[in-house]
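Let's start with one chain on its own, the form predicted on its own, as structure tokens.
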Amino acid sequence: MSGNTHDVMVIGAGFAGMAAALFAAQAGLSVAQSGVTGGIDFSTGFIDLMGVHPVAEGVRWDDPWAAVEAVSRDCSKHPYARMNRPDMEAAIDGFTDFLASQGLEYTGHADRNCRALTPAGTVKRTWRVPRTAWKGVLALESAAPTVIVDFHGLKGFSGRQLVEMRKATWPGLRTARVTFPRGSGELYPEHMAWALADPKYRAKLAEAVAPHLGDAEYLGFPAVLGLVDPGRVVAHLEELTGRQVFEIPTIPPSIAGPRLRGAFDRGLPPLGVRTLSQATVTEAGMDRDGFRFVVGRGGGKTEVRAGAAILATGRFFGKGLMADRHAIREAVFDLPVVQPETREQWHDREFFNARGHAANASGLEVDELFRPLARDGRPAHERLFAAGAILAHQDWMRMKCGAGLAITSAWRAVQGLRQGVD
């Protein structure tokens, strides 16, 4: 297909969205793609695979296949539950070598979740972390003497915080507030992050923080060390101070988002992906033939048609769906979302409950090839799929497994409209 036809349209640009149109374009698929990327700009950069199951209780998980096992046991309308773990593996692992390709380079344990420092000084339990952050997972389970680097002016961040946090157990941790070498006042992530791809800075940088190293094994900054290649910057930082240098994520929005976002700006287009960037779908049809999208408003208008269609346009916050005082709705097509009977059942009276609350699992039904249905329980169309958050039956969030179900998830209705294209 050629023009304003494609094979598939992908709306969404989220993590689902991302890996959708990556497995389609790898597929042979002529891919468009629409949606607005103000979802993964809030990411932390880490790809969780499953954290906690049950949510109610807490329970933390080291093995994040054996919590896949338990809660497709227990929930077995959960979206994992329809997924095998040869697959789950093929497309995080596809998914993580799309991105070193791109030069953010990903990494993680063999077969357990490794631990991660959060810039509140907790520690999340995730599969695989850029490895920019590896060597802070080494230092935190080695206990080893280490110095935490802030800066003046720089919000969102405090290594006061995370040795106040994790001193218990981490006797050798310590901190160390310095002045970035370029500029002052106020400091956002991303212009410190441009500033330290020039090495004259990293050197500068490196100069500030060696009074303070003392008998450091390890050095750790917040996530501002390079936008395109942090690889480098992080390498030359060793190479300046002799000692092992990991970066931890900052509050969101950090600059892990703009990373991932910009590896897939740059990647995506060559494997001839037509990307509608921060246009939206405005109009929707379908019919036995295919679809009908216009993106993007007024003047800016596109029509696209396509074969077949990718729903990865997230929850509420990537506006897939929509709450109005009555009931929760499908944002593209009116899809009926599985949803509590009532509004009054929609949260909990207690806001941190740890159970969560309702509404968070709300989302579409779909069958094996993920296909969403329609009232009567059928396929809403034969080649409409959806992935990631906007599937129902999960608490992305509470349970930790956000990004491991946006890719696989993706991975599986990719396979599902080979299914019907071949």
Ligand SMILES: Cc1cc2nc3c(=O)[nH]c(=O)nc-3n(C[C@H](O)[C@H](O)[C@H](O)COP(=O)(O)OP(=O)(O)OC[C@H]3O[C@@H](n4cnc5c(N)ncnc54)[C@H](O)[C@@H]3O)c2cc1C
Second form
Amino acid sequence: MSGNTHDVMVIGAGFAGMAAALFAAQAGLSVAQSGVTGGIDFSTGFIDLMGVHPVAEGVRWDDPWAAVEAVSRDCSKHPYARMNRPDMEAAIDGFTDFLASQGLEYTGHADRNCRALTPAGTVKRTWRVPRTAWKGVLALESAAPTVIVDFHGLKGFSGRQLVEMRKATWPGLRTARVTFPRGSGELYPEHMAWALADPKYRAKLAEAVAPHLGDAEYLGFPAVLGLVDPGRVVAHLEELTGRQVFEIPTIPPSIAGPRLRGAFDRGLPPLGVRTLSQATVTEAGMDRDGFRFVVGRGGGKTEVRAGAAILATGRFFGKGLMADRHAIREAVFDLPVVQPETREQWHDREFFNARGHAANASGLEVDELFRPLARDGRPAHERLFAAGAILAHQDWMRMKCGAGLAITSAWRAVQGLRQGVD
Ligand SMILES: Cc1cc2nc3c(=O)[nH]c(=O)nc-3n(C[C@H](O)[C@H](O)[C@H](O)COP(=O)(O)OP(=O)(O)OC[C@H]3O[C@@H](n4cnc5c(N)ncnc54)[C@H](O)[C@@H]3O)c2cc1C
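Pass me the form predicted in complex with this ligand as well; I've looked at the form predicted on its own already.
Up next: the whole complex, starting with the chain shown before.
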């Protein structure tokens, strides 16, 4: 085993783990991070802050800050109830500034959610969208003449479905199916994105869509417009077509995941983060002096020691929580999990009940500093913090607060950690 000692070990490489590693490194701490790509790989790339509350009534909010206030008032244990707006704004701005420095710009309205198109043709309220999706928000708001392009051989994205879903309120929306300039047969977003890094294929794509443009002011594509620098690909296509160009996410896994992952793979190591990527913590121990972890299995094991740890292992999807026949358990430290008292309460007769299932608000109870509590109600360790989907009393999927909650709680966890250091 090789060994190393750090100020903090971040366990998790989803939105919460990436944000925690970023904020801790920016605060001058030495950081190690492990985890395999999680929800980030399946996300649309949109950063939701707060969209739906109360979940049971499906009330949608245009002003996410009013929604945060409402959920904090109505559910006093929701993690947002422990945050304040300036910190939350600083967290999300810090996160998106970092992404912009890696070629992935984000944008949105100053004080309200954007309405963004999804691949199903529905409209999602979200706080920040990749800049390459922004003109789609504007096109939808103004219902301007728009052509949605899709491709022979690309599954999971249908311009026709999109138009069908929106035609009642957007009569100037049309669709055109073209052949992708490089390769026929089954197409994959990542391969298409690589091809479009080459200006030659962008020119051919512009030629293919030219006969369909008509009076369109906007031109929407599935999100395949480049992997590393999509802003440049969009700008070039705008120049070639004379139209405002935007992207719509494809169904997961979409290109948003590899784009975000690439930004962190490029940007975190120069900040001093030691990334033990694609490996998970297989053993963990803590005592008064700090933490000892074993990362990986077999011959590739690495031992890491750290003075503090941030647990950002997600819920069931991320494998931060595991369920057996009796209970829901936390997978790394076996911390107590807030959960329905009996197994029967995990279930609902209606699978798609809008209220959600009780198990989807299970997770870790934390104190004001975002330290998980032990069975005696005190922090499990002075210097153990938690962030993201693993936190109890929230149902991010139904509340539409996934990435926003992950990023803002990571900020709070790092603040808590620094409070102990300073
Ligand atoms: C299909 C889908 C679509 C989504 N769309 C959106 C969207 O449009 N907008 C939005 O805001 N959010 C969206 N999300 C949510 C978002 O991607 C995150 O899942 C959510 O914000 C929670 O992030 P997290 O980092 O807490 O957990 P996760 O993303 O689940 O990450 C958990 C991490 O912990 C790691 N881990 C687990 N156990 C260990 C261990 N023992 N050692 C080391 N690492 C470990 C995992 O490998 C993973 O890296 C979507 C999620 C999914 C699945």
